[in-house]
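We begin with a single chain expressed as structure tokens, specifically the form predicted alone.
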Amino acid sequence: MSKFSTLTQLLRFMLPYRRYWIGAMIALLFTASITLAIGQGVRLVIDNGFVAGSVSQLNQSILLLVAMAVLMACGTFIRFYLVSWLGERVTADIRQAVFDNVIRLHPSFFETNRSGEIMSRLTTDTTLLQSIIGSSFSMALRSVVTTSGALLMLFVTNIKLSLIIVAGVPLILLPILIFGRKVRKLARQSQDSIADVGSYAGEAIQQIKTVQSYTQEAHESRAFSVEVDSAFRVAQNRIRQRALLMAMVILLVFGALSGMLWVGGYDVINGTMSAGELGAFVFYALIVAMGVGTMSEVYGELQRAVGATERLMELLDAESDIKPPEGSTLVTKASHSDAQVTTQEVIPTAATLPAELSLSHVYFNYPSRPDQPALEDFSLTFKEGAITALVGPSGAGKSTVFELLLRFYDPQQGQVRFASQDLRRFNPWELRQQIALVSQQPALFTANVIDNIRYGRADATEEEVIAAAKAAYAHEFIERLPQGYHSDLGEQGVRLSGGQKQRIAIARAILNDRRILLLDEATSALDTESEHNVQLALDTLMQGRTTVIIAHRLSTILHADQIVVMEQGRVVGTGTHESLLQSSDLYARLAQLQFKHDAQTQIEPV
């Protein structure tokens, strides 16, 4: 990406806000007049008062300077006020529609983009945005705008003088130029690099429990120091760089402006200039000075700041492999009588299809692994208000099936269809809504109980949510939380166990009241007890709706309409527990290391 199209994609969201932007340049062109016209102040206090010895007009010169400074502190106000909310209001922006494509992508890009980096780049990334765009963009345009105005009363105080200047200029913005494009360049490198520290340290932290039951807190100490050294070194680089800028911009201005003085004092000295015109003129000089030397240090973190922008745009650029139609409606053109008719053919909303899911033909292989497949000429049909459940070994796709019922991901072979129609055809977000997962890791989120449960239904009351957790039989264990059903629950659940986190997940998916159920191992973390009061809840609970189970406890799928077994991706078997027993010997030796004893024996169901 360029450096014009990256400022260009910047330039989008300040848009909107052009009555500020606006406001803000009157404002700045203001005090950049007042400013040089202090440059003139300086010349009358000098040359009216003190050459002239005249004390009623160096009075006057005070006052004319002491109001133009009160006009500049107005103006700089208003400037400074108008440019820093700018900052404030843009960065938000940027950073809502990252997150807002961001949570749209599909899962597969976190899977080569790693979480910490992503939320790297939604607070440091966007946090030095703010900073530059508040600060640094505003003390670049002062500059710019000061720099020239002071340039052009050079010409007209002094030409001799101004072209002594005007010859240096070259040499300063060449080093600008030059050293400008390696702080960019590193600048990139160091964000990556502050990027990769916070990913490493969020993941080690989230694991701590695993860190410090296997001792290894030493070792990760080590591994972040190797992680904050690199980060270390790539800053020094591009601080070292940043400070031969400025060095030798300071050189190089000052050298020039020892050179007019030496000129300007000889014409002083000879009558051919006033003090007063050598004040003012040393003023605009040394208005140029800093303003290029103010420059030449922005400059460096404008150069961090499309850096910033790059790794920004690249998130809100990302696009969805799982994309929605185009339309609603298919189009199709048939000529009659030489005239063109145009036909629709409606494809009906998920909601009013049967809740029927199949997979014919099915080949898949995850994107971040190209030559491992996870499902082979996989054909299987879940039908309407029928139990089914998956059996078989680690591994052998069975949460694929999962993942390509809620189009996470689309096969590269074959159809994946609700009711008739294919998954492609409706919108991903329509899809879901008639969907609800339990998964074998729940997920919760850093909020208290209440808040947890209705994930599942925002709008759902309190009532609700209560007669969802004691369906779920979570309703005991809240009440004996410190603060009941308004108790935090932590970073991802963790001031609750296992099976306390399953049920909640449960309760959840009650509220949700879907058509369609997919559990994956829904019972895993509960204990014998749980197990049997949740399994309750779930039989009222799939009762009537279409239900895909995960389960290697072959207890809790006895009653299942369909059991498949499922090896290396393929169906190798279907059929009830008893048929299967007799027909599959996979399903046979599960069931045998299961229940300890003969795979004959009749069980019941629990």
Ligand SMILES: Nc1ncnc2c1ncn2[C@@H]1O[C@H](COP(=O)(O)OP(=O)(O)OP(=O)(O)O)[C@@H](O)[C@H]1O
Second form
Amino acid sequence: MSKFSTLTQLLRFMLPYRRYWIGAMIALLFTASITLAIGQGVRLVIDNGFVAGSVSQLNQSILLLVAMAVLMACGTFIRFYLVSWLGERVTADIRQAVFDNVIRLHPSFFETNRSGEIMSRLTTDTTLLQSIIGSSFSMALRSVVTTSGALLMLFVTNIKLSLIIVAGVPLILLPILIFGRKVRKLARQSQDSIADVGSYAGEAIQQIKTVQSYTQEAHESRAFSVEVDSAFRVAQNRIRQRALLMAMVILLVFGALSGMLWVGGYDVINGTMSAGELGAFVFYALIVAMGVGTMSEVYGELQRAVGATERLMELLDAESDIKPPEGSTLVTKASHSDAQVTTQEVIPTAATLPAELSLSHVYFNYPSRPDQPALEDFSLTFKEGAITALVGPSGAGKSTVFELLLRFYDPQQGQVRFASQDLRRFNPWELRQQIALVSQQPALFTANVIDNIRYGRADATEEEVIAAAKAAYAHEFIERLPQGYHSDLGEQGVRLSGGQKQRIAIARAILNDRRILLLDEATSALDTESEHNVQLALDTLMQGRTTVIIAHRLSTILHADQIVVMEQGRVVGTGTHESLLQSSDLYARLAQLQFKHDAQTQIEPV
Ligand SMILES: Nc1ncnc2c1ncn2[C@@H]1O[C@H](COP(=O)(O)OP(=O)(O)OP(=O)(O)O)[C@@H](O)[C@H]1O
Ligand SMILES: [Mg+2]
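Having gone through the form predicted alone, I am curious about the other one (the form predicted in complex with the ligand); can you provide its structure?
Up next: the whole complex, starting with the chain shown before.
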């Protein structure tokens, strides 16, 4: 992305607040002109007060100076407040916009972009941006205005001396430009490596129990220090460039200043210039010097901002691979002629169609594994209102089928259909509203029990939540939690056992009351008794719904209308429990192993 387009994108976020910007600019111009007027005050104080020796004139001049200072303070208050406000507001907007986009991206995006990295962009990069818009940027503007004003006043006061200053300016600008570019590149690297540090720490902390049980603390510390050090080295490099830049600017500026004082001093001694004039001149020259110094510093900061903005805009511009059909129109080729005809094709609404799903000759591999097919020539129909069970060894592709049904991915070949229409013709958002998923790893949020159960149905009443919890056999253990339904479950529900988490997830699916139920090992972590009870609840829930169950424990799927045996991404058998025992070797083997085991461990009835 070019530097220019990055900045125009940033501008897009600033434009809505143009009134604030204008207010800030007015305050800025106001304070800048007062700053310049103070130079004249200095001249008056010296020439009329000290040199003329008049006490009353000195008093007057001082009074004038104080008045200016008061005005200046007011102007500064307004400018500072407005600009800082803008910095906070604009970054808040950017943060929101980036998050809004990220949360809608296709899931495989997050397989290639680590969550820690994305988080760091949302936090450190936006913070950097905020400090720059809210302070550096206003410093830069102020410097530009006061410096140009001061330059003008220099010429008004004394042309000969001004030329000395002006000759120095290009000399000063050159290093700013050269070093600025280097700083920008390093700034981006620096932000990248900080993101690495963040995501490394995040993962280690999330897996803290694994880290500690394998006593890998020292190893993790060492690995972390590598990340920290490399971030430090990049930052060090960047700082060195900026320090060099500032040093050069100071040297050049004060060199020019000394030269000017030298020439001006001669003029005062010769009587061609008053002492007050030289005083005012030095004042303006100092403003120019400080202004240039600030600008060189801010220029480096701005380059950092460009680096950070680039990283943010990448996230803002990332497009989801899973797109809704374009508008409500599809460009189709008319069959009777070659002419392009635009036909109004209405997006089908899944809610009004029968809840039947099917896969037809689907070939699919995960984007991160282009050579390894997860599903091959996979065809299967999930009839409306029927219960289908998917069984098969680990890694057979069962969960992958769910991912395709939810359209988290599109197949490379073949079609996934809802009511005989390609999923790609539906709005994915509307389509997913037909489906309730209980995933293999129960997904809970940092919130209390109620909010976790009503995720997806925020409008549900407390009574409905409790009814759903009862149906999922979760009510009892929830009541025993310290604050019952209002107990906080901790990050990702860490304060619950595996089986408890599963029951909360099932309660959520029950409450959401969707026409299609996808249960991926939904009861695998439950003890036999709870499983039996939850199974009863699920049996009632499944009535009239299109249900797909993935289960390793065959006892839970004996009554399915259709059992599909999968192996290595293919269907290797379909039928009922009885028919598969005959027709599928794999199924018969699985059944024999499980039921023999069950029979052996069964306690003889008394
Ligand atoms: N996000 C992913 N990226 C790349 N490959 C994946 C991804 N998820 C799964 N796979 C691979 O796809 C294949 C099928 O995985 P899938 O999760 O569908 O298996 P499964 O039948 O659900 O197994 P299990 O019973 O263990 O849950 C596996 O070989 C797995 O390694
Ligand atoms: Mg799975």
